[in-house]
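Just the one chain here, the form predicted alone, laid out as structure tokens.
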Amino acid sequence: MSEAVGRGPVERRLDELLERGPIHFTLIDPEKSPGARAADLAAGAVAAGSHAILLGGSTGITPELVGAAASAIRRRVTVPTIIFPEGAGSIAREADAILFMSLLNSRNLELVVRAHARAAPLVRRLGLEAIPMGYVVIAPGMRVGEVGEVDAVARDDPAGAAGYALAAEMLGMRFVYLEAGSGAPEPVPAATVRAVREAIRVPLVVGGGIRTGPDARTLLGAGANVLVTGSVTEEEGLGEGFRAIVQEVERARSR
């Protein structure tokens, strides 16, 4: 029984990496970067220092798109390939794991737990490792805030974000993700990251609006354990902004 509900190999690997300091995830949209293009991006990102690849981001992606991208990526890199689900259409057996995320501040119970109840048997049947995660949207939220029907946590309400995060931990979720939204003009405020980091014991993931090295340095200094970048990669490729972010993570790991 303990084996069935315990940490799988991908989560254990992430835990081992996190013991040595913060890490970086590259988010790749398999619709915008399908198949071989996704694999090229992943290989470049890993060569630059990224520690895992997330697949997801668009509404309306299919298992075929996710599966093809995951297969191509796994042929090129050895870091984990993890589904960042938009819905049941994101689930594909070719990935290593899936972030089993509850959108905690959604007004729609479908996104809090009901979709999960339908997806869980499929995830188990496909043999995907599920990594339980509490997902909290911080203003402005952008497209995920609209689609997710969220009551976004205000940028001047760090205590509100900390409450959601601590509830996630107490419900048994082993990661907490603070999301400002893809393409957000600014990342999650440092004060919010700091308040959440002080409140919880599980790893803290931060994404949305991270475009520069100084952005990354501020979030890492506030206590983020994992930084996720997606928009900067789509807009600029694996250019100066992306590399500066990864370099800040590496500097933090070397301290």
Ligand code: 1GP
Given for the second form:
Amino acid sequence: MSEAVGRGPVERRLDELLERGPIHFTLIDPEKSPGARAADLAAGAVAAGSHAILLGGSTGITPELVGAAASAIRRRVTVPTIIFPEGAGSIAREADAILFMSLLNSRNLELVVRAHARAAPLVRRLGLEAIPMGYVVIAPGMRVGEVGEVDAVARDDPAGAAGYALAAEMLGMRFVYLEAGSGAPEPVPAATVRAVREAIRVPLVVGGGIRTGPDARTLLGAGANVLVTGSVTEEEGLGEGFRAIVQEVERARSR
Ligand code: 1GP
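Okay, that one was the form predicted alone. Can I see the form predicted in complex with the ligand too?
Then the entire complex follows, led off by the chain already shown.
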């Protein structure tokens, strides 16, 4: 029983890494980068120092695309491959785990809990490890803000974000993710990250619009535990920006 409701091996591994400092997740969209291309990106990202691969995208995702990418990635790297779902169509048995996340500030109950109610039996049947996460969109929110029918937390409302994050923790979610939206012109404000970090005890994930080393340094300084980058990885092909971000995480880990 306790094993069924407790932390699985992927989450335990993340917790161990987090005990020694912040970590970096590389987000790969299996529609833009299918199969072998996803595996090449993952191998490069891990060689540069990234700690896990997230597989997800906001449109056109199917279990076949996720499954093929996850299989190819698992042949190349030993870090966890974790599904960052857009819905039930993202669920594939080939991944190591799934972020089982509720979009807390959506107006659409589908994205808060109803899709989860339909997906949960499949996740259990496939034996996928579910990592419970509260997902909170901060303005501008970009595409996930629109598709997710979100009442985005304003950029000058750190207390609003902290309220959602603390509610997530009190509901038993073991990670909180602050999302500015993929391709956001600016990441989540440092003041928001700081307020949330001070409010909660569980690890804080931050993503959306992180493109440079200084962006990463600011967010890490404000207390982010996990940085997620997607656009900088795929558009610039693991270029200077990606490397600088991972180096900042590495520097923070060695302090
Ligand atoms: C999106 O937070 C992630 O869900 C990553 O955003 O593509 O802007 O890096 P970017």
